[in-house]
Amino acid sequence: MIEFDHVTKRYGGVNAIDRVCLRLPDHGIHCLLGRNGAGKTTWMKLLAGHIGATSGAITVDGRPVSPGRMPESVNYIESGVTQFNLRVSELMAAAADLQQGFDQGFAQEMADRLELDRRKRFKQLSFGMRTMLTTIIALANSSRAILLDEPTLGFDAIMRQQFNDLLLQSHQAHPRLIVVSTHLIDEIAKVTERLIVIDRGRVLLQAGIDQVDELAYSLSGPTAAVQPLLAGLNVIGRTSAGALTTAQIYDHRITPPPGVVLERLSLQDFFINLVGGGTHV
Amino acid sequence: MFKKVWATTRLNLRNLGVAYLVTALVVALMLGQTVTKLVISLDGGDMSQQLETSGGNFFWLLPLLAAILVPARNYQRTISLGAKRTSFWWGALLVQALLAAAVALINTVVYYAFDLPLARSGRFDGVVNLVEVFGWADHGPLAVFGQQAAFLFLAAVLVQALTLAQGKWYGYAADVALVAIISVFTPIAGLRAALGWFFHQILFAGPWPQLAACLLLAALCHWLSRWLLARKAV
């Protein structure tokens, strides 16, 4: 069980991470959301220990986490990371040996499925190739709970989704706690069980994919039939034109009346109104 | 655990590159040199008023390079492959412990097998190899290779110490306090007295004594880059 409780890291004058209060389980993928700059990779990077929080604990397994004490049981991957220019080949075998139970099989079966030429050194490799390989060595990790940051950067539409197949074969052979944080918020809905958002270092949500896509909708209609169906509910956005508004919500669903029609929220659009949301005319 | 912590080892040796080619290039030269004085010698010039500085000393600069790219260019790449901060700080203790006496065994060789020799010749008013100004000669080549690996070793963990802590105010910090101990402590007798003991100590007391100094200081350094690696973001 990995826990948060009242963290505060902060660079300068600037909370980057801002009193979070977290739980998280010791299975599933979990998808971490957030703006450039809202704290995503100092959350991982606290969580790994390596950094150390201005304030509050962070726990694994009840233990504390900070960087003298960096947690065997998490490995943290930031994408674009700089390895060293060995072979493909050499730098599993060097990961094989500075890790407990790193599962080189695994590592050289995705590496052969992703053709990954494992005689090349890796400034050979295009910088999406570095990526991938950066992410096998991460996945064929053991440990309890795998923090990959941005594991898709560079990454073309093939490779995006030979990532997610990854994922789940990695999680479907070793059940863990697996945490992404990335953009391309859509696509890994399609892998992804939990959500978390962050904005301006603060947990905004943490919830079930099933649960977003239950909470999360929008009702457009005219405005003098949408303005009153809004009151006591959720709403995360709101955009009018002319007579007509659409509004999006985070709230248990109504039944429209005729004129009115309710829509599934995209997890994007769903994203963007919750941490950029407000009134758009 | 030593699993881990050998592996760190093989892979920091295997990645200074940089270290090895420096060093190489800088005893290539000196040795150049020696070897053309040598011949304009054999070829009756006279250098019998010349002193040959040894190549071997030039190995001394592997194990300090090393002190400089293990914590600021491996650190981070041996962290990304999985590594933790405790094998890295262990790891990181035997390359500098393991090139420390491997270019004090070389240099150990190069001093009896060519500097003794040469000197010997009357071909040059003498060679000079540090092992004989710190008169570690003087004790026999067991204290020439045993000292001289001791004072390298605390050489590499203090240099990588202070690499650790580069860019910390206390890093800062420490580097103008050296600066400062030195200029401050030099030109007023009762400190220079303390830094000359200082030095004395660690380079010119006897083989037991100054192998005590330095291992003990040696293992001082490396206990505080413990605390300066639990400090160094990833």
Second form
Amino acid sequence: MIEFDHVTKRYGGVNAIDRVCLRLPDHGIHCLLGRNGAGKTTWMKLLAGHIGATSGAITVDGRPVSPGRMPESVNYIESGVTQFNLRVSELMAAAADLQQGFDQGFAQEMADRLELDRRKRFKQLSFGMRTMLTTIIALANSSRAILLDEPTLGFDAIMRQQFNDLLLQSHQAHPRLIVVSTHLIDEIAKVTERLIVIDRGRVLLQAGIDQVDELAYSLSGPTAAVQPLLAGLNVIGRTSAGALTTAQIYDHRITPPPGVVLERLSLQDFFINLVGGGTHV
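Alt. form predicted on its own, vs. the form predicted in complex with the partner chain above:
If you are looking for partners or other molecules, they are not here, because only the chain is given.
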């Protein structure tokens, strides 16, 4: 069990992480969403023990986390991380030698499926293939928690699909906690189980994807018909144009009257309204 207990990380006068309280289970694929500068990377580095909190406590299985007590069970992979300029085959062999419980069969299978040329050296690979190789090595190790920070930067559409398949197969082979930070919101929704939304250093939401799918929707129609329906609902965004209004909701579903249309919100539209929504006339 991972727990953040009123954790704050301050840089100068700015709180990159602001009094975060959060618990994470031992397994599942989680998506960490936030705007640029929201605190996603800081949150991951705090959990991995790469940086220390200004206040509050972080624990993994009840043990405190800090730069002096980095948890061996948590593996943080930063976007654009480099490797020694060895051949692909040599890097995977070195990882197997250094990491107890490294699943070399899984690593080799994934490398073959993604058509990684094992004879090439790391610097000969494209940026996307370098990232994919690093991700394979991370997912093949025996860490109980894997933190992937923007792993799909530089990926084309096919590679993003391959990455999602890689996540699923890794979790099926070795159930554990995987947290992925990404801006490709609707694509990661296909594989993630839970969502964590962070904004300005604070956690706005921690919920299952099924819950978000059920509770996030919009109501569109004449303003005179839509407005009365919003009383008591959690409205996260609203747009009015002339006599028409569209409201974005995160709450229980209602049955709208004739003339008012209810539509589910995509995960991306939900995120945009949750962190940057408001009333627009």
